[in-house]
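Just one chain follows, in the form predicted on its own, and it is written as structure tokens.
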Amino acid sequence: MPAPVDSNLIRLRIATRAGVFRAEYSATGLAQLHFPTAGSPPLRPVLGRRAPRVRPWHTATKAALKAILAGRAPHRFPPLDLSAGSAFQQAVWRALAKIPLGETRSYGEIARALGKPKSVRAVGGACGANPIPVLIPCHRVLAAQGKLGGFSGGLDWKRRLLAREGLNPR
């Protein structure tokens, strides 16, 4: 059964030689970013006093996934809204979005960064339920030994981002 889709949220498609994806704004910032899919929700139109907010958003949204689709590091990012996660997870993605293009690192690595060493298995958790992948790159961490390990968008888009980063792990 889908998830209940959230009223609230302004949904905008972006086009991509990869596909199509879909942007979920907050008041705040990107919420959401969906890869492309078969039988997504409706699109909701950018109406009301949230437009002028959301549209330079979704213009950084754009060019920043476009940048890293293409291999290239871009060069801002909309304001990121990571609301929906737990303090442990919203610090897992702040780490994330540290790894520089073309870089990886393991789930211990992030652990140990985090200074929770043992909490490797609850990294691999919060990669799991990054809202905004690509852009906060958990496509970036790999399990031990430089395998691959899982990832939200499935293992054949893991391999396709990191492919175009250059890297080519087990």
The other form holds:
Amino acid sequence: MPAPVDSNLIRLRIATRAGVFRAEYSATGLAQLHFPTAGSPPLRPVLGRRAPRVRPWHTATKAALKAILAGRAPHRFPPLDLSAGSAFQQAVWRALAKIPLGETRSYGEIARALGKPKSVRAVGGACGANPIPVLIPCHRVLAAQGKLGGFSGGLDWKRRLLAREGLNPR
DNA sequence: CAGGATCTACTTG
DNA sequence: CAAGTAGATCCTG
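Pass me the form predicted in complex with the DNA as well; I've looked at the form predicted on its own already.
Let's see the whole complex now, leading with the same chain.
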């Protein structure tokens, strides 16, 4: 499950052709990224003394997000705050971040890369808990035999993101 | 202690 | 070949 709502997070929106994403920043970087939600949720930007520091991060987030949505590899990333996750989850997320655009790995391969070949199911769980989808490309993780597997943001998004990268899993 | 974004091997039709 | 089943195994709340 995602981290509890931290009132100290600065929430900003990102308008894209695919909808309005929501980014949340902690004191150390981007902590969460949310897919566009169905209705029109309250999107009041919370500005504070940390806003000036967040501004360049947000610029980087917007550019990176839009690049990936367009099927291009981002040049720059904002600092990521993964501290909400357990040690295991952070290890998985770091592994996901290494998958190049246009490539995929299976849950089993990720587990092996972590030196814990038997933690396959747990890897799936950690993927589902990824607080920063798209930038941390959990959509590039497929089940064995190239099957699509699951996706918390909805399988449509997973297919869509992969399609932008030139991939069409079963 | 149950359940999951798995995997492999095996059985069936 | 597709689809279903069972067991193994690990992390999380």
